[in-house]
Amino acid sequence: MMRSDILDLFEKHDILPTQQRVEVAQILLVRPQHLSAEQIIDRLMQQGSSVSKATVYNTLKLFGEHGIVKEIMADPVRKFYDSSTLPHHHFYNVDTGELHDIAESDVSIGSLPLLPAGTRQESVEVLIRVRPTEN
């Protein structure tokens, strides 16, 4: 996704096109990948731009309102920003912190069952968590 992607479908949100937001766009929306909070303000740094760690948040608590950015809680400490929000599930490896997306193709789910009276459907998440083979 290039920079004119990222105007274009800010465009389709209303999201007014800030020189911040564009800049945390252009770093997390370039490809599928799973950054949390922090690794996105160090990215900024080293490119010297400085957008606030305030400013970071608001602008990933507003991609994620509109869709643009899914949240990912695989990991205690840390929410992951997915730049992938077509459905799909994920592998955890609990040493490394890292995440890993499967297909929802590769993940066939027969049954569901009734969701509890009240509530609608939100989303469905598969979460393998892995560890590395000792040995």
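Can I get the form predicted alone as well, since the one above is the form predicted together with another copy of the chain?
We keep it simple here and write out only the one chain, dropping partners and molecules.
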């Protein structure tokens, strides 16, 4: 994603375009992918960036709040940021820590329980945990 595209996206989502936010977006939004904050920090460091760890976490939280990325809690200690915000599901390999997309149309849910009073359904997301078969 080019800088001008990122600036347009920030404007559309009412996000102040700081240099640090642009740098994080250039890594995360370059293509559909799932990255942890640590992976983003590593890539920033490889590029010689001086963006702080706290700034990366704050930026990712902001992006999630504004709908630019989806936050995925793969397990109690692993959070990923998904650059694809279209409805879809995931396979999560518990051994490798990798996430893979599953098309929304590939999952069928027969029925859901009644929603609590005063609420409406926002989304349904399926996370299927897998691990390699043993030969």
